[in-house]
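A single chain comes next, written as structure tokens; it is the form predicted on its own.
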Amino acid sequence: MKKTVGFIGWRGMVGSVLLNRILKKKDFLNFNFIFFSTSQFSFKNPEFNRFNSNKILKDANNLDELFELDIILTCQGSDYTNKIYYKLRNSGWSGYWIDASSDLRMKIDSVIVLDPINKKNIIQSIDRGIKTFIGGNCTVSLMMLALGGLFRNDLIEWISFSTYQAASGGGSGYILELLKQIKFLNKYLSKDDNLSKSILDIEKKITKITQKNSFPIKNSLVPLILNLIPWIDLDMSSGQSKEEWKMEAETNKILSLKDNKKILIDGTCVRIGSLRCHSQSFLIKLKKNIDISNIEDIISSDNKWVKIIKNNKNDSIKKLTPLSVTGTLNIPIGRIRKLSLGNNYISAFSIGDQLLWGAAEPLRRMLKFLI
């Protein structure tokens, strides 16, 4: 008998990224399917819902009709799950609870998921009866399937990064200002004789647009245009941003390392202006020096979306760009090389698409392991 899914959060980006994948996959003739929504509850359901006969979208915070579900997928946002994961759990429902948002993340009762790197964790979590399965954070995915050779074989001692994260990162609201901010610039560029002047003159008269006051900055605080943002997340009193706490954290949760066996890692996440992907700088000390090549081969071959780009300025500025990898689900790595520090030590450049293998696959997947 087919189980039950419930869909929460679908209209998000996100949510909707998700959905494209199943509709390509096909996933949904697996499974019996429900929309719910918090807002428009009592609607017509989305076009796609051709698959069943369920036309009206449900009430998500309705207790009675999400405990009749097998599983319940939710992109919906922390404050959703807060509201409802406790609620449902206290009233007995016994069903699957696969989730976007970062709350559950680090409970000893729930999985992060990121197949490629701890399928066999998630198989053994299903038949020892966990019920919650939770997306990491993306920087987290997209680092981890790109090093996934050298975490798989055990060669990392420690990591040092630098995050460059894109503006969806924060949310459709982050993108709608970052593109506002476009659109107020271009009002000045736009004149005919504007780009006549002294780039300096140009660059100043930009530089004190962007200072004024009517200047959109409701969400980012400051231009994201022209500029960069380097702390995301909350301030946890440590001088880490939480974004940079998940790094560590959650990586060694996926890898079920205790705390004697934890691999060290730390570094600084910044906010930048791509509307869509994002990049990561690491610095490495292995537990042992490997010559480039044979890196380069175990980084490759530990799963078939990782694509090695070569340590060369043509293939780097072509193949290691946001625009370049956008919308795909390739993990390019490239600028892989020793370093002056000593033999043990690698840098390398990474990039993924953080609607993608930074979010909305790794929940996509886990569905399919649960029908």
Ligand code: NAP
The other form holds:
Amino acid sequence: MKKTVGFIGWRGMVGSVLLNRILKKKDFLNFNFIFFSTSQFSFKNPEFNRFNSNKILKDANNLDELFELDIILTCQGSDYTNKIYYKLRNSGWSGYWIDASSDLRMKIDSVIVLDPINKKNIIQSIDRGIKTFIGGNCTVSLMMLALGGLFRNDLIEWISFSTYQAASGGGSGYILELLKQIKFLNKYLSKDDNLSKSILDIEKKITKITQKNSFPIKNSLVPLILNLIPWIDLDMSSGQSKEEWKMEAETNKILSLKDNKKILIDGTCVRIGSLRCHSQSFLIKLKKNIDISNIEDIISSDNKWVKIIKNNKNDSIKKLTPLSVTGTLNIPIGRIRKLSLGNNYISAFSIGDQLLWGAAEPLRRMLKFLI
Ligand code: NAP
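Given the form predicted on its own above, I would also like to look at the protein as it appears in the form predicted together with this ligand.
Starting with the chain above, the whole complex follows.
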């Protein structure tokens, strides 16, 4: 009999990308889907025809409705997870919980899913009766797919990273705000678009516009357009942001590495004004001296999505950019070279669509493991 999946958070950035993937791959044929919403329940379900599902959206906070489900697939966010997950489990619900948000990732009885890297662990965990499967942090999943060959062959001593994370990584509110910031600037600039003025005068004027009290910064707190923000997520009170902390913690959990074997990973996470796709620059200390062509072979043979980009200007500026990757499952990695620091030190630069491999795709594939 087909299992029934309750889909919560399908209107958001991650949820709508996941919905399209499920439709494209025809996964919906394998399950009965029921659509929920925290804000639009009792409205008509706009997905009804495409999924042949419930005509009216159900209330995502109704525990009795949720209790009936075999699987809950949520892309709603941490607040929802914290509010509902424990109540449901405490009431005896023993279904599968699949989640895009971060809160349950480090729990002892949950598995972070990224099957090109940890499929064996996922399958064994299902067999062991584990019922909570969580998508990894977007930059973690994208890094692991890009460097999968180096992880698998135990070649990494440590990694230092800098990230360049897109506005859409902050959710639909964040991206709408970036668009409002663009509109706001455009409104003021179009009143006086005499671009023949001194360029410094124009620069001063634009900067002043971003400092106006009415400039839209409710989500980003400071302007994101024409700017960058070197802090993502909570303050861990250790000098690290939570986004930075996740890189080492989640990677080692996905690799099932014990503390004495763990790979050290640390760096700085930065929000930039690109629309979609997260980029990352890596400084990697390898455990041994390997020549670049071998490193490229090891990386490119690990999974079918990672693509080596030749380390030259033309390929880098055309094939290693958010705009060249957006909407695809490709994980290009380039700028691979030895550093002057020593033979075991390499650099690399990688990009991936954080809504696909960074969020929706591992969840969709997890669902399929439960058929
Ligand atoms: P989001 O776009 O903000 O959507 C979350 C929910 O907000 C929606 O499901 C919807 O729920 C509600 N919502 C309110 N106004 C909306 C609007 N105008 N358009 C769409 N939805 C609206 O959040 P998200 O980026 O998808 O993230 C969901 C979870 O995934 C978070 O925990 C996040 O940390 C995680 N995640 C995100 C990314 C990413 O790149 N964005 C990557 C990895 C993981 P109702 O229908 O119930 O109102």
